[in-house]
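Next up: a single chain in structure tokens, the form predicted on its own.
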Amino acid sequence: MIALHGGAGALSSQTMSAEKERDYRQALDAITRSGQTILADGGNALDAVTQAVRLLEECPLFNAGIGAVFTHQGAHELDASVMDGRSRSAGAVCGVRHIRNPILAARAVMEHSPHVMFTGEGAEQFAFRQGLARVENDFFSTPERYQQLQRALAADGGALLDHDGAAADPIDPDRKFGTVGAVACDSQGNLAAATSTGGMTNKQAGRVGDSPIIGAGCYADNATVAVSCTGTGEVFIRTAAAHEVAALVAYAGLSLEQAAARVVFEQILPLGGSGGLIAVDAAGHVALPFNSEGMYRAVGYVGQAPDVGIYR
């Protein structure tokens, strides 16, 4: 099975057109089916989550890759991570500006270097040596994201958590966290997780959230769980949220659902954090808790139609 998320936040269904909601649901459905196909053909969980997140990066509806939000300085800085539950190998990049698919760069770091994380120019040089596609920074720009930046600059200059500008987005753009991610369990019981983001609208250049940090926004271990997070990045870092789910399963004997809920509602929320996570274990159990009013999400078991959701 495979599960996806595309951001979490506050409901604003009254400002959403039926057409726009349909666009989000269709995108999540199609990308989930792509991951299901890989798993049904005997592919592994790592390939499934990598492909799913790559497709999310290619979809301008989500804040990762094409359609990434702008920094305060008017550019795009992207982060991504991936982890293989079989070996707990991991790779990540952060603050990259010219790599078309940061998730592919993160996987290249995992598979073709002795390191876990590269940042900025060094990450890009490494990725291009691996043959990954180079693009100009404005490749990621969309008119909607530029308008968000202008509104953020006009509104006290504060950073906004993903989309601003109501009617375009089913989840209230002022309070939506745009990280995307995927977790999967393959037919051999192997787990994997991947996470990618454009960060926050109007963020200061150089800001890094939880998405590329192993143990905060992404974690996978066959012995416990695979997790991908979306939400208030600084709080997810402070709680080591993704690893905490695994720790509660391993050391406290909690079920996947209990562990995921405890992190989201009893650790993230008291610190003022908002958002959610997706998690799966080697038995194919899935948990998708969120303490916001909505979270783009989809679950697809091989042989079944994907189950797609936005609201509670």
Second form
Protein chains: 2
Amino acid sequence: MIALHGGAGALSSQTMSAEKERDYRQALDAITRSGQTILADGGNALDAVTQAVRLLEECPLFNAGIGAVFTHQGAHELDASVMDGRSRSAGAVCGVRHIRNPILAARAVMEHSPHVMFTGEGAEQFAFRQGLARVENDFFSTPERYQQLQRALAADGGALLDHDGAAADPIDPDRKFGTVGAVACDSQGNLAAATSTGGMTNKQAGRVGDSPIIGAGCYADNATVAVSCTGTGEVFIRTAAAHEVAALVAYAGLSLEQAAARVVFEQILPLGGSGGLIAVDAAGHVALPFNSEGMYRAVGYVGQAPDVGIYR
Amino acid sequence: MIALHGGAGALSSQTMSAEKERDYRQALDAITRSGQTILADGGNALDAVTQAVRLLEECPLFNAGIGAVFTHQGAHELDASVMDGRSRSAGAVCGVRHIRNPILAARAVMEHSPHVMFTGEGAEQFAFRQGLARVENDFFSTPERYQQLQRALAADGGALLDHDGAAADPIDPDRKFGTVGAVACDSQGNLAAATSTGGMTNKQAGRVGDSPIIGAGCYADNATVAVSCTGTGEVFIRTAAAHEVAALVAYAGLSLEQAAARVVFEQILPLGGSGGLIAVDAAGHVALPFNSEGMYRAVGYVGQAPDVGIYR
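Let's see the other form, the form predicted together with a further copy of the same chain, since the form predicted on its own is already up.
So here's everything in the complex, that chain up top.
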């Protein structure tokens, strides 16, 4: 099975047009089916999550790859990570501007370097040596995201947005666009997780959230769980959220569902964090808790139609 | 009490001159005493670890700040992080080249931004706006580190050094220079951790290890432990090593010593990782396990002479 998310935040049926909702549901459905096809054909979890996140990056509806939000300085800085539960191998890139698919760069770091993480121009040089596609920074721009930046700049005079209470922030309902991610369990019981993001609208240049941080926004270990997170990245880093789910399953005797809920509601929320996560274990259990108003999400078991959700 | 480390690796009394050993012991002793003085005067754990790591950065013997190793491209790229166990607030910078004391930048991120992590030029811009000292990149250079780079380049024709089996690597005994860090417990039972590094000699530009990763190279929570790590950064990231120590204490019922040893010997080592960590809890227990031949380390209880060690 495969599960994916497309960000969490102030999503409600009151504020979203029927047309927009249909677009999101169709995209989530199609991308889930793509992952299901890989798994049905005997593909492994790592390939399924890589493909799902690559497609989420290519879809302008989500804040990753094309459709990434703008920094305060008017550019796009992208972060991504991937982890293979078989070996606990991992790869990540942060602060990249010219790599078309950051998730493919993260995977190349994992598979073709002795390292786990590269930042900035060094990450780009590595990716291009690996033959990944180079694009101009404005390749990621969309008119909607540009308008969001203008609203954010107008609302706060150019300063940073308040990072607390994102879900309730009246000045930027667009803060709902967080991150994308996927987790999967293949027919061999192997787990994998992948996460990618454009960060926060109007973020300061250089800010890194939880998405490229192994243990925070992404974690996978066949012995426990695969997890991908979305939300107030700072709090997910401070709680090592993805690894904490694994630790609660491994050492505290919690079920996957209990562990995922405890992190989202009892650890993220008290520290002022908003968002959610998706998690699977090797038995194919899945949990998709979120403490915000909504989270774009989908679950697809092989041979079944995807189950797509947005609101609570 | 305060504990600190100055890196782990192929350290043995056979390969180190008596003069060099005396220099290291004197530096570790003096820096530990500086941290003890802060704690004895009623200062908090956060101030003690910040000061200790700042002094380790200023000391050319250690691979952080002045005395940082060279990248393959012949520059210095520095990473640092800090975490306050009272609030689990955290700050980190990675890939910075012109900030004299990366640990002070990490602390400024924690205290003067809503964020946890900044990378590259964005991190530098933030730090300079906070009034931190700017230096040229060669401020960090020392003749010894330059010779190490030349030996590494000559030995491997310019390719990356093998990152496995660092302790036994015959071509670069200088790999012993890893990272610096400090953990402390103050009179209120508050915990804090800080870590700083110049990375690996001959590393590719942009490579980030565990030092600036909250949960991997640095973690602090008053409820469990404060941890700072040194060694094969990639493996410490993949195991979320610092947070794993906390999880084993919180959920698996292990003592601080048991948890720290389990991570270093049963999790880091099987994945090919070399190195160690320092950990304290709110009761003032301390553990300093390492699986390499040696680790520069010191422990100082307030009112007692520092206990300095290098070899097993």
